[in-house]
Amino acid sequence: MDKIPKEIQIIIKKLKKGGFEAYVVGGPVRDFLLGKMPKDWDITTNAKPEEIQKIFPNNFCNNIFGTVTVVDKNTKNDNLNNIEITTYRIDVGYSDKRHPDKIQFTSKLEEDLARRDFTINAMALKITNYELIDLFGGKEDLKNKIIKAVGDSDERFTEDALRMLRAVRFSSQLGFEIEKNTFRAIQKNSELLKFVSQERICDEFEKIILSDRAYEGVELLRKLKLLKYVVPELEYGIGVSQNRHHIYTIYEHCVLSLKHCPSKKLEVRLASLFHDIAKPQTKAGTGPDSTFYNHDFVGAKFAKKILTRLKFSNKIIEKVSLLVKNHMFYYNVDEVSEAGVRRLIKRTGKENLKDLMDLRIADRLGSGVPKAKPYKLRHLEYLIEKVSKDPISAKMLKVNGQDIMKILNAKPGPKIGAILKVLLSEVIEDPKKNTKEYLEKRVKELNKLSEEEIKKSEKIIEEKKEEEDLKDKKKFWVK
């Protein structure tokens, strides 16, 4: 009894005192049997919602399933602040392939368990004596590490198509295999996933990506014919060869990069999976000399489109896009200047460099390269630290917009901003120029030029940078 939180024990005892049955049910029982402390606790009972509410006045119930959430503000465990109690029920009809058309309360626990998705989630636990109610062999399937649908597999997935993704998610999180009949039923009904909202698909996909077996999860989505309804863009790379720098096809490389990603951050894992997603569309030539012009920039747009479609947050979308866009940064000791490193920091933000490094490591290992971080990457880390205090933004210049207006006795306007951009470009190239004396002198010199001439000067500097970047990319066979 000491393993069951006292808050759960109190709720069940109160329900029993009121003359009702009460069991811990579903995922918490599964986790409990696996030796894990459940994060969430669900209770099922033969008490009707209104009867539950009488026993627990501090509650809310605003759903069509009759689930009553008991609120306990006194507990120190956040996972026990809100405990869901659900009346035994039967689900009737699933015309939208996702939600029951209506529910019917029942007095039989057996009928409630029979409506659940997988055997490992269809067990109930009587906490007074730890009696396990296991009508569908869930305990045995846990032992054998199997994901198996309750009853008729076809029925379970035509009732609720999201269950197919949940099967993949449980397989990825638990390291379990999907039972053969359940596997075939998912393949057969895979197209029903199009009836599921993108928000719910996103929830399950995110959990798969964050699991310890994310690679296996994405591969399972492909084998089960579900990937085309989640990220069809990944399938475009199946069977598409690369160049002499890669031994794997584009799809294989993407999923292997995810497998070897050293970061547990969602954004970095997504970037690892998507970093080369635009290669099929940008491929030029065949064989070992193939090139993939601008696949990093096009890939960033692809990633943004995919993640927007899946309803990820703007914060995640922007971060993944930034990482994909910049994953081809080129660096070789003695070939890239400190100015180039400063431009990299300015382009990506110092706070994103560790994630960009992790993406590069994933990319390397996903290419079949045995060494994750060669000397040149370690040297880059050193150089980043060395130049990190050098100016990379207008805020770090020794003069600002107010200073320029004062020097020129001018009002705010586009010309002031143009002068600032030129000053920053020059200082990024040579930080020694970031002195008040030099910059004030340059302000006066630039002021003699027209606004168009100043912008042209900045453009020349930018073109020089782009020319350097192009040379770097050619070395890396991507242009």
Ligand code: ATP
Second form
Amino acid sequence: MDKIPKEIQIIIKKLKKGGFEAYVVGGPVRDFLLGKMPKDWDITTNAKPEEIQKIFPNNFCNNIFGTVTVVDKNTKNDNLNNIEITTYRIDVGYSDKRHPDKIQFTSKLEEDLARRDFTINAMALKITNYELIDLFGGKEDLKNKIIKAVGDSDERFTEDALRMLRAVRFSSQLGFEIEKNTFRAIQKNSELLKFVSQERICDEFEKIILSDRAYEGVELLRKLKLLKYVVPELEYGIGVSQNRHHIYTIYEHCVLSLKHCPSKKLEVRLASLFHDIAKPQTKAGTGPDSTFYNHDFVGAKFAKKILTRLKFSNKIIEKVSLLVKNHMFYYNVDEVSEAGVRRLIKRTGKENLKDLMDLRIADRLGSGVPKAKPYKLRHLEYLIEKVSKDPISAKMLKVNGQDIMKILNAKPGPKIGAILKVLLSEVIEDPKKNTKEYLEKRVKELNKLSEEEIKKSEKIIEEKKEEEDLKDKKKFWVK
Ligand code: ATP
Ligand code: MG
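Now that the form predicted alone has been shown, please provide the structure of the form predicted in complex with the named molecule.
Next comes the full complex, and the chain you just saw is listed first.
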């Protein structure tokens, strides 16, 4: 990034022509100085919202804060579709610890910069001569990789508690340290995070989790005493030991799994962090023989509760809880049967298997196991490929509901569904049974039973399989 985009230059020139001052400000100045392409471009000016709107007819205006967004439909660059222009302002009063009670326009750029959160975010750039307006040492802090509050840090966090999370977010995105006084002020005011809405907490938490230093970010939340207002459930695992198979405590293992997660996907990263979230509650026994039965199922529920509270989307919530629920899947070359792999696919869905394997890699590396056992995983991938053409859903059976009704000359009803389930269970065990002849024969046999009995026989097969899977699981993981 060595040049200001033409689109921004045009806007600033137009404002100047109208007799106003105009600067690039905040995030884009920081990113520009770091040599990075800014995500969005913000401009600040002494022009009032109505005056800005007059100059740019193609705009929409946020009335509460008077931000005018200029829409540029011709640009090829997505970052430049919507450019936000704000009038120099000061914030007045923060009675809810989050939002200013009101904003007041000012004619002084200096006052606008002073209301901003961190020194690296409080610089303005004059684009005609690339003069930097840097009143708080932002450039120096950028050079030294430091996040430092503008002015009195204690005051800044009591005004707006969200800034504390923003500090952690910038630290983990940029790999910067939080300056000593700013650090202390956050620790002191951490409790104020209670006043911040879950949606805003979620936005920042998501950015931390998606950053290159997600692990450092979560650790920083803990050190700053903020974690208990974001995900207190993680703290229950602090200092709680596991068993002979683990060198790390539950909390350490959770954050290290996040650190080693090979996926950049939010869902997989969250699942890495939360896969053992229920271990403190499911722990039985002490010392090297402790067990954690059902922590996968209970953990899926906990993850759902946490992510719902944080207002993540349903899609993310469902995916994370599915991954957590199934993270104990068993695979060992020579031991895992093809039927076992078919059951795994049926349980989790083929589209989720890659993510489930990434979660396993995160889990293993986060346990301090030196390698992610690529050979075993590759073998499982091979088996998945091999069996994925086998029937794993009712749709893939050679006999469908319609056929069954025809064979039995029966109407639709629960009995038909129950028969289908038994057929599928049998075929997953042995795909060779997926022939019209065999299935038709079984339909007639099963029809002699009552609906109750059919359901029971399906349950018997399912239970037997679950028992087998569980046996495998214990053998392998002994968690
Ligand atoms: P990003 O690259 O994530 O967009 P950003 O620095 O541009 O980072 P924004 O949330 O877009 O962050 O905010 C734009 C600017 O507004 C910031 O650089 C900062 O100067 C100021 N700002 C944003 N939120 C706050 C806040 N809560 N308190 C004080 N200033 C803030
Ligand atoms: Mg921004």
